[in-house]
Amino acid sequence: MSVEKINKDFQDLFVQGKELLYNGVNDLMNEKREIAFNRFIEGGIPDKKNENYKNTDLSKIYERDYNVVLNYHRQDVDLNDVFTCDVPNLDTHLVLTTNGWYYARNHELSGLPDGVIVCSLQEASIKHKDLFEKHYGKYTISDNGVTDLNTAFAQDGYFIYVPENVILEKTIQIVNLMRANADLMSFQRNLIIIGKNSQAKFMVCDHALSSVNFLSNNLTEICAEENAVVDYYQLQSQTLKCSLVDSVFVNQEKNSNVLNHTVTLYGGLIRNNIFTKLSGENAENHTYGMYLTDSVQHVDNYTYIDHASAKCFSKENFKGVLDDKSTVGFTGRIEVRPDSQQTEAYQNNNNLLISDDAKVFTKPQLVIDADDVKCSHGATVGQIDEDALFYLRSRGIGAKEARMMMVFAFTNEIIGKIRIEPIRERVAQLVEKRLRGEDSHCDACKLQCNK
């Protein structure tokens, strides 16, 4: 199928489902959702011509007949049976999505600090218009067609507000379950503020709980107030029927720190957009990435840094290891604006082949109009060291095991970026697990679909 043609059924989708989307939600969310569909009609879905998407063929994924739910839709079970997280010793605010809307049956959260709001984002659209009029859409850059499509689209997701001087001691937890019986689309839609003083920590978990083919465009803006700090953790598991288009749009002013760190451990097609907007003095920005691959996966990261205000810091580093006939493509940029003295940035993009087939394409950029900064960018491809195999190998470790110790090295300094410690150490046994070629599929899940 052609990106003509793909566009021309997402026109004809909007035209007809207008009457639903544009219904039980926020005057300004369908203002915005009209002005991205004219976008979206201009510019479309964006392909190899596109530089920042040239390693990522969306029509692939796009040109399957897909299922679009413009409505809620009650599931047969209860997910809160279903799923369990199987985290040791992890005591979260559990939070359930179910294919792109805000779980209709979610437990209710108890012992939240006053002032705290959990919902779904089409509630929050009505009940809290203030709040979410202030800071829905306002983080978003619109440079590609998958942003508006997701704008035009989408109806739901979680809305979260954490007030000022607001201290969350449990980590919130939000999975994000796929559910269906026939090929399924899905846009969702996030928004996360915390407000001045205050501190969070969020858990995102991307599973599929079917067998059939899904197509997640999932959008999220997080705005991190005046000395407030964030942690922000994304696990993709999924099935190689998933494909995964995912974007974070952050905003962080004065003096904020935020931690964002992806894992990629499975999933087909995925494609994650990190955005990150440093728009006040002395803000703090620690962006990590880890992807493992095999089979005929492709993971492709397009980060985007922009200093906007003076004396920032932002550090980044991805690091992946492919095998079999995988393929990963890193696209980093790093932007410091003209006024953005004494800037501190650095990015790193490492990348471990294990197999003659896989293919890595990296990316790294610095664009700096600022004469007072420490900035540093570089990326590396390599295979394991023979050497060091031998010594591991002449200790009496086997070859395989010697070969899995090394790997798992070299992805440790990324899972020791987490702050949280049994999602660090289950994330550890998950890498660990995937890294020895053992079942992919998610243990939490009851049903155990097959990849």
Second form
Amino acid sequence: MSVEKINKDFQDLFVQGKELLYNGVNDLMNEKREIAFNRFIEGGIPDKKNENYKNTDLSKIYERDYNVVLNYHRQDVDLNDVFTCDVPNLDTHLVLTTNGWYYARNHELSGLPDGVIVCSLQEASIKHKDLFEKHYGKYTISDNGVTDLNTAFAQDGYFIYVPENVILEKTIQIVNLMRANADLMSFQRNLIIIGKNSQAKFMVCDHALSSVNFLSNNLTEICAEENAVVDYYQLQSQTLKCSLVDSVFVNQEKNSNVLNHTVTLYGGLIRNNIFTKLSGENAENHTYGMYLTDSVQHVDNYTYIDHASAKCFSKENFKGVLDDKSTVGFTGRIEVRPDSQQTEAYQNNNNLLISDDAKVFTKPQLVIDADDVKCSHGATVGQIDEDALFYLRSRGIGAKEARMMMVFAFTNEIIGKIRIEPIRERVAQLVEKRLRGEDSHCDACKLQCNK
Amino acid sequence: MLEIKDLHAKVGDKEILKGVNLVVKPGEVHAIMGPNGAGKSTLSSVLAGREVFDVTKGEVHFQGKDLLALPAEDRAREGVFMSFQYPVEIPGVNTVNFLKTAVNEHRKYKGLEPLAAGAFLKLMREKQALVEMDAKLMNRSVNEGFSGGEKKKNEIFQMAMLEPKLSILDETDSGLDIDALRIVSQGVNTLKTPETSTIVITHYQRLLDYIVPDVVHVLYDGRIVKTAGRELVAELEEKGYDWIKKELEEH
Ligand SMILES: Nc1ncnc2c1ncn2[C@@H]1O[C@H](COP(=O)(O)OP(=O)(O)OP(=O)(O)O)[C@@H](O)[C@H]1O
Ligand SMILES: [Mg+2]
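Having displayed the form predicted on its own, please output the structure of the form predicted together with the partner chain.
Every component of the complex follows; first up is the chain already shown.
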């Protein structure tokens, strides 16, 4: 099937589903929908001719026939009972989404500080119209069809607003659950706004609860206002039948500090687009990622850090362990604009190949138009250090265990960047289980559909 | 304890060991000396099970077992320990975890339960004291950023933790300052029992003043070309190796 056919299908879907698509949300969202759709029709799904999609052929996943559900569908079980988070010692505000929609039976969040809003995007677009309109679609860049596709078809997701001068102690945990009887494509749109001098932490988990094919097109906009501190952790733990095209757009105002941390534990095809714009002076950004791949998995991380203001700092480190016939891509674009003096930007991508058949394509893209800039980048693709392996074995540690220790050591650096201890410990456990080949992504789910 | 017969080993096409014969009995301390590049470290690596070296001929028996048939980890578990001439840095592998895993893998091999956390810590403290190992180093990755001397101390500390039957110390003295040399040597001597044996590889007499050998060998060009009592050490210190090379040429 060709890209043309895929684009045609989306066109039909848009026209036929128009009434449902436009239902329940505010006018601005639909205005943007219309514009995005028209732009999408021109460009379509990015294929390999698109420079930024060289490593990932999206047509492969979009050519499958999926159901698209343009209104909220009830689940036949209470997902609150089905899914319980098993991060011990971590008390969170829990929010569930299902197939891209804010879950209707989410429990009321108790103890949120005054003024904090956590609700569905639909609700926010109407009830908190001013806030919504001030931020919705303001931080996206539509340089490829993926963003426009989401804006054209997204109907719901979550909305989180933390007003000025609020320190949210508890982590907000968002669990994106995919659950359906037949192959399903979804579009989820989220908006997070953290006000001036405020602090908030997020843990986003992507899970699939059914063993059908899923294709999630998710997009999250995060705005960190002046002096805000935001931790955004994402744990992608789906099945081999899942495809996830996930875009996160971060906008940082003056003196803000954002930690963006993505761990890809499992999934069939995952494409992460992480865009960060440092809009105000002295903003600090840390973007970290780790991917563990095996089988025929494909994981592609595209990151874009835009130093749009002077005196900002960015540090980026992605590490991955590749087994079997898995393939991985990494593109790290750093742009330093002409007036962004006293910029510091550092980037690293390190890959550990533990099979001969795995492949990795890694590429830095530096565009530096200012002169007072400290910038470095490095990429490595390597194998396990045989000298170190022998050292461990010479102390009586079995070859397999020694190898495991080495691989785990490699991932430690990224795990260590997690600033919340219970999450750090839990992620470390999950990574270890994952590396040992024990099924980790289904532990927390009571359905146990794989057992 | 250890019996090496006509051992030949090569790396790639290069033959390094060209027929080594050596017998070490329980309780004995053997010193192996010899010029740079003679094959001393290669011999210890081959005994420890390093796969880059191909054994092309010969046999090695350790306590009656065919040592060469065992993978490196099993040799360690059987009681062979090699202190590396150049200990490897392993970033990301925590020292305490590493030791705990090593100790417990030894115990598992012997059919013992893993050591409880408390017992392990106690053991670790005791052995740390023995070689005056700085406790702060334990929180770091294995050998990462350790000074030359600290790395060597760490080798002997690991030896103390694992209580091997045969210890092969490859230039443990290099990098140690005068005090550390004394402390480490005393540690080695304290660990010594009438049942355990030691092979000490060194270039210098000062280590052998502490760890006194019963037998001294000279390894030259892949062979043991001279074997004598401890008096040989002083003679080598004084005269170097030229006279041995000359002796060899004359024969
Ligand atoms: N992996 C290897 N590949 C190629 N050559 C090697 C390798 N390991 C050792 N050799 C060579 O084998 C010879 C013996 O080396 P070895 O390290 O055993 O010497 P040594 O007696 O321990 O020397 P020193 O006293 O300097 O430590 C040297 O010529 C060395 O270059
Ligand atoms: Mg040597």
